[in-house]
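Okay, so here's just one chain, in structure tokens, the form predicted on its own.
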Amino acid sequence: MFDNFDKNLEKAAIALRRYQGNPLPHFINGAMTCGLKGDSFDNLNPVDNTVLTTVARGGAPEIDAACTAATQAFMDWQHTSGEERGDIMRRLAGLIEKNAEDIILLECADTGQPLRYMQNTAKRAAANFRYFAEKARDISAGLSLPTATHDNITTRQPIGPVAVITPWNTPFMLAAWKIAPALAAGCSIVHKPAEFSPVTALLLAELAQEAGVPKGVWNVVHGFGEEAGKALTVHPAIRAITFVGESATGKDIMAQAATGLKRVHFELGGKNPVMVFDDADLERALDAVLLLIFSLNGQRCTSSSRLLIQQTIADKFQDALIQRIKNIKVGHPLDPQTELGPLIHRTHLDKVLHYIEQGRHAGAMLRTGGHRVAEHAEGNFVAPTLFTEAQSHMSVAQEEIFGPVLTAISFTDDEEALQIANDTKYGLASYIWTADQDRAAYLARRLESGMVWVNSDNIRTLDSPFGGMKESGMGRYGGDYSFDVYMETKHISIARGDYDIPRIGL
């Protein structure tokens, strides 16, 4: 579908035309609007920093209008049968697949993510809606807990209007991931996409309307976190907040949500270790290490940004890494040959380069990369980078860089590997490469990590729980875990017969 670079550029330009010329609007109560003031901001192309689109800049008035619409729509939507909600979601899944080419091209153009990693974006998003469409049928089902005197049952009901705040790295798929279970549960939503990648959020809302989602159930407000984002998290109509992004922002949102005792679900940062032992299948481990840090331009919460490598194989493995890293194809995201594209924004480019400089000054050995790519000087391109001989206390081994930067630390034995792996404030994902299954089981249980993969890259099913420990977040997504965010569990007890009630005050 996307094997010709020139055709990809042409098709992307055609897809973008519908969002150019006028500001990309909000979607509130079933209608497009640029807001009360008509303010806008520029959304830049990460390839060359030219203006890709202008975007309506929302704030408190637009958020209030969206929350009001979501509140009114919730009154009917929560009582819509699970079968009907599921039918709408299945139609939406079909429309996503029908529009897959535009979705993928717009996502790549807006984020700078290479086509090779985005080609399943629409398919994965559609699968999410179909999966939760099936869940919607018996979404309220609970347990029967009878006693001699009472019939006790549990049921679930939607929590109310929900704030969905998504990041800029894979915005379409993550929006689908968050919104699908909310709709299945019977919640209405106000979606604030990241200001760096707003385009596909509007397209998804348009497809939802075409699929039959009632007006007001699905709302989108563009804008900045300190304006639209804060107005959304503190709005009294919002009963739950799901957020994907930086840990520092998650802390701010948690403080804002506390004033209204709102339920929160956070998927936050990571500094994930990949542990490679000398008995591992080193060729497969090498493939996984490269994929997990350099795919998605290193802008991936589950990326393996720390390589923990056993000393006995460190030199051999790192030499092989360097050769492969030097062969990584850096280029335009719409070029099917590209393996590493540009970072999302100039500010993020500066952040990544700053961390690289810190690594140099701290004494880590820069083996390859560490600089902007000269032939793409107008864009946000950083050469794939490897530090070796790092220490766990260094910022390049502690802080989430969120770019194509791999930091290698050597270890001698299992206990030292475990100590280094757990020596961060984060705890999202971990990867273990070893032929020793006893070792793998021992380490997996002791890693302070919400997810562990053994002899595997990041592969998960829609049923599996996704989430982290420590400052990597709270709560889990995937399967039935998703409804912990969007639904309240209710206990109902019905007496059987005239059981004895203790009498007082006679």
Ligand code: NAD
The other form holds:
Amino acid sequence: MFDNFDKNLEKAAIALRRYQGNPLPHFINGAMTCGLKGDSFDNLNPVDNTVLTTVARGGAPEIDAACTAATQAFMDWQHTSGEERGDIMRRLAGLIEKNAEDIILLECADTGQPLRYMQNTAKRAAANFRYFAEKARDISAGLSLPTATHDNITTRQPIGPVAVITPWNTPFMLAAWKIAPALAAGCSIVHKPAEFSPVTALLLAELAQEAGVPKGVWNVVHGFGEEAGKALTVHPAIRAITFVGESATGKDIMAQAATGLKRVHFELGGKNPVMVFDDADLERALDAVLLLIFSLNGQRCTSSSRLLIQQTIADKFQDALIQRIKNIKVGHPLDPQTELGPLIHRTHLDKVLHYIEQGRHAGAMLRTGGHRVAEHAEGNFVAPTLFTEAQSHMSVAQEEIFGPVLTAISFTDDEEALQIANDTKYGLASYIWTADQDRAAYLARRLESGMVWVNSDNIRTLDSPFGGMKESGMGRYGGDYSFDVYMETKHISIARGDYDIPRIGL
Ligand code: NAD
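Structure of the form predicted together with the named molecule (previous: the form predicted on its own):
Whole complex next, starting from this chain.
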């Protein structure tokens, strides 16, 4: 669909035209609005830092309007049948597929993510809405636990209006992930997309309205985290907050949510180990390591950012890595050949370069990359980078760089590999490459991470739990786990006939 670079550029320019000229508006109570004061901010193109779109800058008043709309809409939406909500979600899935080309091009233009990794984003988002549409049908169903005297039943009901706060790395997919189960549950939502990648959030809300989502059920307010985001998390109408972003922001949001005792669900950062043992299929391990750290421009929460490599094969594996890294095609995100695009923003570029400097100073060996890309000096491009001979305590081995930087540490045996793997505040994903199934099972049980893949890259079904331990998150997404944040479980007990009630105060 996207094999002609020039055509991609042309089509993306046409798709973007709809969102240029005027600030990208909020979507509140079924209507586009630029807010009370009409403030806006610039959204920059990661390729050259020119202005891609201006965006309405929301604050407390816009958040209040959106939360009020979500509260009113919740009154009816919570009582619609699961079938009806499911039908609307299936229609939305169809519209996402119909608009897939625009969604993908806009997402790549806005985020700088290369087309090759985003081709399935609309398809997966549509599948996600269909999956949760099925779940909507019997979402309230619970247990029947009768006793001799009582009919006891459990049921679930939606928690109320929820805040959905998303990051900039794969914004369309993440919004779809979070919003689909909320709608299935019967919640209304206020979505605050990341300020660096706001475009597809509006498109998704527009499609939802076209699909029949009633006004006020789905609201979008653009703006900065400290302003719009914070106002949303402290708004009294909001009963739960589902947040995807940095661990540090998660801590802020937890504190903000505490005053209203709101339920929180966090998917946060990671510094994920990929352990490669000398008995592994090294060719496949190499493919997976490269893909997981350098796809999505290294801006992937589940990236294989720490390579733990067995000493006996370290030189061979690292040499092979360097060869392949040097071949990675850096370029424009809309070029179908591109394997690595620009980082999202200048501030993020500076952060990534700063970590690379720290790695150098700490004494890790910079084997390739480590610099900006001269041919694309106007954009936020960093050459794919490999550090070897790193030590676990170094910041390049501890901190989430969220860029195309791979840090290799060698180990001698299983216990040392495990100790290094767990030596981090994060606990999102781990990857094990070995031919020894007993070793894999032993390590998988002891790894402090929410997800473990053995001889695999990051492949997940919609039923599987997704989430992290330690500072990588709280709660799980996927399948029925998704409803833990959006629903209240209720116990209803109905007495059958006259049973003895102890009498006091006679
Ligand atoms: P971020 O934490 O800076 O921002 C995320 C969102 O939070 C944005 O919309 C931002 O405006 C908002 N925000 C910031 N401060 C806020 C506050 N005080 N109150 C309310 N909202 C606030 O994250 P980012 O830089 O946009 O994204 C990158 C991070 O996201 C990485 O750490 C990455 O690992 C993480 N991530 C995690 C997963 C996962 O599933 N675990 C998936 C994707 C990204």
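Shifts are known only where both forms have a C-alpha. Numbering follows the first chain given and starts at 1. Note that the rigid core is defined as the largest set of C-alphas that superpose within 1.5 Å between two forms. None of these values were measured; they are calculated from a predicted model.
Q) Tell me, which consecutive runs of three or more residues change place between the two forms by 2 Å or more at the CA, with the core overlaid? A) Shifted run of three or more residues, which all move 2 Å or more: only 496-506.
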